[in-house]
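There is one chain below, alone, in structure tokens, taken in the form predicted alone.
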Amino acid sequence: MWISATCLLNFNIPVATPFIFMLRPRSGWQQWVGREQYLLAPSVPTVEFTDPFGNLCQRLVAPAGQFSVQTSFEVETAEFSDAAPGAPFVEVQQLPEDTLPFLLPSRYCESDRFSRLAQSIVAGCLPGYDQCSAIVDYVRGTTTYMPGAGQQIVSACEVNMMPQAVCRDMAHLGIACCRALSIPARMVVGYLENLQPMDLHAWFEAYVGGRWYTFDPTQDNLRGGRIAVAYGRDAADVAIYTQFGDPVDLLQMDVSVARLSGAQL
């Protein structure tokens, strides 16, 4: 299926301010970027680089005054996310090297503090995919998804004591529990078709059965229609923008996602 996504960010900049944006999806085996547009107003020189996780990052200095970033994409992606009950656990010594950073504790995913809880959650499950599914059920069963409930980023330990959380924080808890079982897990930020209310979305992927699989504690079923924009160890690695220096005001953020028919491509 093909879907289009747009994101508009409108800032009030008090003084010239350095930014790093992470707004461009990249093509890969799970998605293909057919068209894209990236507009800055006013236009300023921009340098793009790839971070250690393969994310496309745009570096610029925004001038004082009103400044906006508008992106739009048309991406071919799966209508349904793959599920693989029974996919086996991969022994650490057999893991690809690029998955190893996603085994370690990180700022918001304190996996070293979840060993006992994770073991109790997955008791009786086959090692691998089924353990990840049990973890998702635990997160969904103990924490209510509440969009807009938290502007401050919280860690997995904090989320585990909260009755409600946003998608980002629920992903942190799922990631920490997976890593506690030596299953590589990474955060993903991007777009999800039919998300209500519409916004950028966060979920996680776990490496089992020789590949990455999608898990989303906020959704009752494993829906597709996703565009991944950024991957990282946790929210600290996948911010859609990072500004340096004096605070700036984000005046507006509008996100839209729509399915395209073949005739529109």
Given for the second form:
Protein chains: 4
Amino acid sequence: MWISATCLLNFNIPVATPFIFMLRPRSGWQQWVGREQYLLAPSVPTVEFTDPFGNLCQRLVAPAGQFSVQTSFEVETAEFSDAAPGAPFVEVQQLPEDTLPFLLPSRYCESDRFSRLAQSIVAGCLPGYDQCSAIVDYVRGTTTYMPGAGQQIVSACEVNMMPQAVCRDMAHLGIACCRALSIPARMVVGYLENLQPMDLHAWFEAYVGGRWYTFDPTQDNLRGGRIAVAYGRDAADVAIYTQFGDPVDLLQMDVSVARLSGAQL
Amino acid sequence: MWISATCLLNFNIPVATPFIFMLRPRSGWQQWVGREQYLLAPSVPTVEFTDPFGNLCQRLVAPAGQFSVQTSFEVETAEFSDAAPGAPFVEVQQLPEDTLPFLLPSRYCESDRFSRLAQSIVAGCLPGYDQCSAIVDYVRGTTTYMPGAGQQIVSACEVNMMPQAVCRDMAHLGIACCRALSIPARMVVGYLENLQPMDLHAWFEAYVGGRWYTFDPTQDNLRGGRIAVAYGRDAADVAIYTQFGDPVDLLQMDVSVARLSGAQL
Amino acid sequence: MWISATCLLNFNIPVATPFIFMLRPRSGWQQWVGREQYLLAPSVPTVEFTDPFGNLCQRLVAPAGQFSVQTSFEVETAEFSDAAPGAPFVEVQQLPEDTLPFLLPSRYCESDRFSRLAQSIVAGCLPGYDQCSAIVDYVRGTTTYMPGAGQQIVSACEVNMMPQAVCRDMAHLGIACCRALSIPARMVVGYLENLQPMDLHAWFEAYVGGRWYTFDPTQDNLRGGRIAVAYGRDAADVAIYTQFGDPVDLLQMDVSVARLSGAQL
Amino acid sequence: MWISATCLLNFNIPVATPFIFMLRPRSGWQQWVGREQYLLAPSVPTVEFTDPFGNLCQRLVAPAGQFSVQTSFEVETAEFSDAAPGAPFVEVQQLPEDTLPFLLPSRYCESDRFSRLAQSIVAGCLPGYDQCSAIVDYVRGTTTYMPGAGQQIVSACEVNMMPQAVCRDMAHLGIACCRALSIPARMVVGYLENLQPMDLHAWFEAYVGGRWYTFDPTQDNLRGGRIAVAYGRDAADVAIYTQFGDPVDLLQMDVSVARLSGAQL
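Given the form predicted alone above, produce the structure of the same protein in the form predicted together with a further copy of the same chain.
And the full complex, kicking off with our chain again.
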């Protein structure tokens, strides 16, 4: 199926300020970017580069004054995210090399401190996908998804002691538990159809049974209609924008996602 | 300035056939992809990956029957390509690492066989940009640009003995001579505004004075209005499509480029 | 000058256990690996790969029983680390792309929380190298270097409230403050001649004045005689070994560093 | 088993000359570099970098006068190269991304011109490993291995019309035929135990049955005892040294390979 997504950012910039944006999805596994638009107003010289995780990043200096970034995409994506109960754990020595960085502890996923908890959560599970499912159940059971509740990024350790959290931080907890079991897990930032309320979203993927699978502690059913914009070890790697120097004002951020009918294509 | 470009490919496919396309430009130096569209009909699962030179490649299996690829782009690009007479030669030991592969001989640029010729062409020139200009003059003076004259790719050695050639093969000769002087040179495939007759185009870039500069032996004046789609060592690296298995028919290939006025953006 | 370094690790392994080691230095800037030895006993199949930061990593499964890793190196390195008072701050938009990941907060360097502190530390300093020096003075002045005092890795925030710390954690604090000023900073793990007591060492590098410079809060004078083994954003990236599954015993870890005279080469 | 290899290069350099060497093997699949030595006399500042194919390259400026490069290695490697008759052809759409560059024509492997020949050579063979074997038989049957017979690198097309050739050029022919059948094939430069006469050696690998397999048209039996130093598309990618500027004299090149007994380790 095809979905469209837009993200509009509107800044007030006191003095010329360097930015790195991470707003352009790539075509990849079950994701085909058929149309895209990425407009800067005013238009400024911009260099695009690829970060160590393969994300396309846009570097520019925003001039003083009003500055807006308007992106929109039409993407073919899966209607349902694959589930694979029983998919087996992959021994570390069999993992593809590019999954290995996603085994290590990272800024917001202190996986080395989750050994005991992760072991207890997955007691009795078949190693692999079923462990990840148990972890998602745990995160969903102990933390209430509360969109907009978290301005400051919090880490897995912190989330684990909080009654409620945003999608990004719930993903941190899920990732930390997976890694504590030697399952590679990575953060995904992107769009999700019918998210309530609509916003950018974050979830995670775990590598079991020979491929990455989607897990989303914020949703009761594993829904599709996702567009992945960036992958990383945690929120530190996948900020949609990083701004250097004195703070600027984000005046407006509008996100929309819609399903396209055949007639619109 | 903004220009739009479209490329439509229409195939007749006897049996399901694997393809690699290289049709998606990246935003980069003096090139900002503001809008793009990349549609496959029928739509098929496609994986996008990055080749060793940083080009985005699309891999798919085209099903039997009619198959079309339709791409279009709106890109902000420079109105004039920078010229820099006098820009100095960069000593090999000072070259950035990512320029080094472009010093080596390659499939169609047998630079190791051009030492003597290159030396004679640039006799008396200041090392660097002026040498590249002299090489372009040589290519333009000894080979007549004859669009459509070359179906089979020919190498620098071969071009040098031919009275006429296409853009791609003229670039091969220019590249081989630059490399023979230890100047990194690379092939570019892309679009050029007002090309006569309109088609995909190829030119080359050489690294002097600390950056890459554009050279185009087919054009009397170094014009801008270019969109770079792929970079490589020569035509072997930057085929816009590579098809495996039994040959298929390319029924149609339409290319158009137009300048956009402010009102259209 | 040439120095030799050895590191011997001796494990007791209860059950076959996957490991990733990061013990092989690469030749690079002011570092030439002239001789090296990397022996495993017993010998086991090992795959070497490069992580996202360019470090050589060795992946293997250690069999049950005694397992030892013995590495030794003879490296030509600088007698003095370059200092460059006055070297200017590089604007973010001018930074090379491969320095950009070292601007972001990371597991143990919560740079986003150090804006205010970093600004106060560097008040009155010329932007760039002198700011880094002031940061090193701050770290050295508020934290006492206490080798062996830290088994658990602690982050910059934590170190900043501790009276004493190990080299690794002092580096975390220095890195976090640099990044808070938009100066790329990275962790280095390696060997240092005459370290007291001898052990593996950690320090950091900051990118100012167009290149990386060495900073070491544990040493009163910026000494040379260093061998860099791995680079990363913080200790999470550069563990000399990562072990998966149930804990194993590190029975022995011996490190030695010695200067070689000309006669020994 | 363990083997040792040495390579000594001795140059006379008229004026300071930039070089890129490709002389340091990496640990990898069935290859573990246990000891190595890489000495330059006189010692000069050297930067090591990784080329697009993952090879370690050493860049330096050799000063005027005598200049020598002395490398030696002790490597654990397989006693027999794996053979896998019947291993199946991998469909292009299933190939790992890093094998794809090895499907394209390259400087010395004009695979696009070998369709007909390759098809006739493999008539009746099971697609995959058996096709590669038939190609090796063809190369061995039509070309006599004549060490030292080829100073100038020749391409597959040229080799195919020559009665005798060196290892490097026989590999070119084998590679071109494999690629013409959509089988990824790559050049390997390295050492081979008991090569007669001893020299650096070249062979090729083809990707069938889910991994790379070794093929060597110069040897009647597929022997092990190999150390791979560099991988590439053909000889243009894997020169053990590339020298820029006016020619220099290679006064001496000594290669030795020996099997190590357990007692020597």
